[in-house]
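Starting off, we have a lone chain in the form predicted alone, written out as structure tokens.
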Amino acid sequence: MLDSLDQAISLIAPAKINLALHITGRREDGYHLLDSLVVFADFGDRISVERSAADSFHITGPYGHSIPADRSNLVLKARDRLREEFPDRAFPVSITLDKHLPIASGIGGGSSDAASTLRALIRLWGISIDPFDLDELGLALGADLPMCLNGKPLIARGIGEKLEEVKRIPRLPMVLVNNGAAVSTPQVFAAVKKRDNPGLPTISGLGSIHDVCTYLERTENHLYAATVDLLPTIGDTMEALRSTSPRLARMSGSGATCFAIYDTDEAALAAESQLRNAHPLWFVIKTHSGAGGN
């Protein structure tokens, strides 16, 4: 393994987008069971780590003021958990979180930050760890950690820990929109009225954007109704997205961020411009998802 002990390491913590999310049950411990088709954007927060005389944590970026800088932050929980596992490797570090994703927004910001922290510190501290063991370590921090550690198109099942890579899916031009409202994920799950839904339909051929959107039309986000009950302005976000004539518009995760898929980057850029002009105080970003390999 490359010795990175004296190098600063900086990694993107990409937005996680639930293209579809089906609630299929609930365990006795209260965790919901799900089937979710997940992709990751090329836009997100950024985690930077480097050797330091003492541990420190700095938060910057347009949404940095919205999150705690104490040990309740998943970034520090990830640092401390990895240090517990590898105390002989874990020298003091300075960590900077450059926060560009809205908080409590259904696109996995905190989980993605923690996953990128783990990956960056593994490199900085020169740690060798089996991918399965890393997923288990991540799962102890949160159900979304294993999928964020993988960071590629996948289907997540169970509480999010059972992952199946989606081998062939195209790059998807997208726009992400958040109207500035935050919603509590636990409150959304508690408000779900039906929990014994069918899983995702079988995927057979997602070779084009048309194929992806045709497939997604057969799916849902089962959290949407509960989120709208708690936060009716989600309907305004969806209406604004639909006004840009996308191939498909939907809420991601438990909200409040919604996304739309377009046929081309040019169409996505035009939609971004239209939405920013109409709603200058909203979070609006044109991005794209990563493609799945063969």
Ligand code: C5P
The other form holds:
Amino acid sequence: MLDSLDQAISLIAPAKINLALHITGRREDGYHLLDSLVVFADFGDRISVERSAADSFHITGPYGHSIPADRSNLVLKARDRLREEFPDRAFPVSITLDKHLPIASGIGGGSSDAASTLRALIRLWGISIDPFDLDELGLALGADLPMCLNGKPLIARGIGEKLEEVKRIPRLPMVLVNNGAAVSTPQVFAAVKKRDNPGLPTISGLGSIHDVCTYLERTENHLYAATVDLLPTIGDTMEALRSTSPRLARMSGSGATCFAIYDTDEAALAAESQLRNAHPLWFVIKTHSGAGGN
Ligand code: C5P
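Next, give the form predicted together with cytidine-5'-monophosphate (C5P), keeping in mind that what was shown is the form predicted alone.
Below is the entire complex, every chain and molecule, led by the chain shown above.
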């Protein structure tokens, strides 16, 4: 066991972006098999944990009012699950979730919050846990937990738990847009019509933004058609993004957040400003994804 730290620990819970998402089958339990190229943004929620006399949980931030602060929140599920495994280390904690990502929006907000809660509490409580066991513990909370615990550019397969890091992928200037409509992930998956698609083309040579976009043009998000059926206004989001002349625009995960990739940060900033002017009530954020290691 490591020594526990008494100071507060604060970690970003980054937005997860599915650059491409192919549905390749369905398991007997109903979960879908997928093949997804995933990156993480430098923008997200924030999780802060601190030793306290009694457990507490506070939610702040622009989207804080939209989620429950009770035990149905994945943050508390993550705390309780880790405490079950390490009851002797798990002293009471005060947890704050600063919520900046729209709710139920396809960029992994809840999963990323839970993953960052686990990572923060592991440090605060001085726990040492095998990465494989941590992934297993995370997977029990949600299919996207292992990828969010990893936090680097990767290919996710299986139902999202089989991870392969993608090296040498560049940092991608991006804009994320959500028009305010939430869409339910289980409903989207249930509405998918074709489930036996080919996996992603083999990845090689993603050295430049041009290479990444050329590769992505050969891929799709197979959840898009199902999301449009449930939420036709997502077409407006895509149209708005396309009007900024990006290298590529697409929906992330089950939606309804969409992203666009630009050649430069300046182009992404100009797109952010154009979209904010045209749609002042939408969530519009200029960000960039993290680069892959060597
Ligand atoms: O695992 P998680 O709770 O995040 O998934 C939410 C829902 O999305 C699942 O209950 C399932 O209906 C659907 N899902 C799926 N296949 C996946 C991931 C999620 O069908 N690979």
